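This document starts with one chain, in the form predicted on its own, laid out as structure tokens.
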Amino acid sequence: MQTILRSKTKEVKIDAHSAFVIIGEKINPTGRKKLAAALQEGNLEYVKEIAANQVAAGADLLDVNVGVPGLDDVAMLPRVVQMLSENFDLPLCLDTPNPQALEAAMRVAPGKVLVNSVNGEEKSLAAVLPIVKAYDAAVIGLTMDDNGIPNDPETRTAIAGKILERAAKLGIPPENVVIDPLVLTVGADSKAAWVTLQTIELVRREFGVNINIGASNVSFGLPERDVVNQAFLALAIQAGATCAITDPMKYGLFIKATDLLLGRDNYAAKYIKYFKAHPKEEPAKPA
């Protein structure tokens, strides 16, 4: 199953049998305070800068969140939207809990584009799923409800059963549907990963979707976290994990080896063209 979207002129397909691909994760404000910082000033440039770096590393889509207390996202959303489409021709992710920064940022976005995101809550798939079905859009579908995370696969992939029927009623086709089965801190709870890697087998087999994951909850609190981040991202994507909202710059050339190993780059000339496209910097020599 392909989910496709599309910048102005540019497609980006999302299945089991491409290249993974890599959302850039990092305009997004929560824990970045020099960014929080320029959304509230309006600068834009730093926003622009931020965007280059993940373009420049390989990113196939941008997620674009603007999320600051105090800041009117109606307003902010559809300019950030507006200055990425401007100078990147890249498929964008539009990140935000409010629906109607959501539909003001949809309004100026060209192409097609991705949600982030709508969930088992009554709330939320009645706010949410008219907006993604009026604009023709694909959405990010969280496997919890109104009763939080559920701690058990069987129960996510109910909900992410239930999040696919109610789109289907409004007409969303099931390729519009990308599945996050969530993942929390192993920190916290050493069968946190499991969970989210059987939740990605149940729902690849019983729905056939794709699956996105959020690599970086997954080591929160714990030392070399980026190396537990990796560990998780191999495994998901063995599971049947087709994208991610990640770091391009940490973990491109990790997720391009992990596509060579798995068969999906033919002579490893997308490997080699990566790497060759992002020299490692030497080591700076003793004076």
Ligand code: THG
Given for the second form:
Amino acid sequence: MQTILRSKTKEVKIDAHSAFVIIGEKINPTGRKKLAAALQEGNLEYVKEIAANQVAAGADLLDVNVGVPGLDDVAMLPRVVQMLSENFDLPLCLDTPNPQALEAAMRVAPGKVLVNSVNGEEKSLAAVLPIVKAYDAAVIGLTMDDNGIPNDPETRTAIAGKILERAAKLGIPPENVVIDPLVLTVGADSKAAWVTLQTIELVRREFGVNINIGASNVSFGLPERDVVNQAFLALAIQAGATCAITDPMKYGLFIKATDLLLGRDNYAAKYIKYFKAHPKEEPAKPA
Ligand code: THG
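Take the protein just shown as the form predicted on its own and give its structure as the form predicted in complex with the named molecule.
What follows is the whole complex; the chain from before opens it.
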């Protein structure tokens, strides 16, 4: 199953046989005071810098989240989208819980965007899916509903099925729905990653759709988060995840290595190309 996203001139394809798709997570002010302040001041230079770093590090898409309490996201999200599409030629992933902000951003976004997100709640399905259909976008479907995030893989998979069904009713095909089985931190519940990995397998088997993970959530509150995130990424990719909202600076090379090990990188060409473009900095030698 192929999910196609587009920018002004470029196309990004998400599917199980192609390279794993990296959605850069860094344009998100949650827990980042400097970005929150820049957005509040309407200063987009810093946003541009964060975008440039992620593009240089191999991001295929950029997640765009301007959620600062008190900030007018109906005005700000399209402004940021406009700025990004003038400066960078890659598709965007619009990360907002506000349908008004989403629609305002869709109007100015070129190509075909990925909407982040809809979930199984009636209110969310009713508000978001018609916008996805009207703009011929793709959408990330989160496996949660009015009762919250289920703690078993079967119920999460059933919510994925419900989202796919409701999308189909509106004429949104399954290739335009990317299921996100949600990852909670293993710091709070040691079975949290296991439930997600099982959900990935079930969703892949039952529906064959593309699957996204938010790969930085799993390690909240733990030491050496990078190690935990990398181990989780590898397991999730093996289980059937086909894209991730994550940090391309930290995990770009690791993801290329995983593609190589899974036989998706002929002659290791992409791994080597990535390495040559982003060589690891050698630690400074003592004098
Ligand atoms: N699924 C979908 N969308 C999502 C998520 C998901 N959007 C939001 C989130 N989860 C993914 N984005 C982030 C962005 C940043 C961080 C984690 C997830 C992060 N930030 C650092 C922290 O809080 O420690 C702080 C900032 C930094 O130092 O860079 O880890 O699961 N569909």
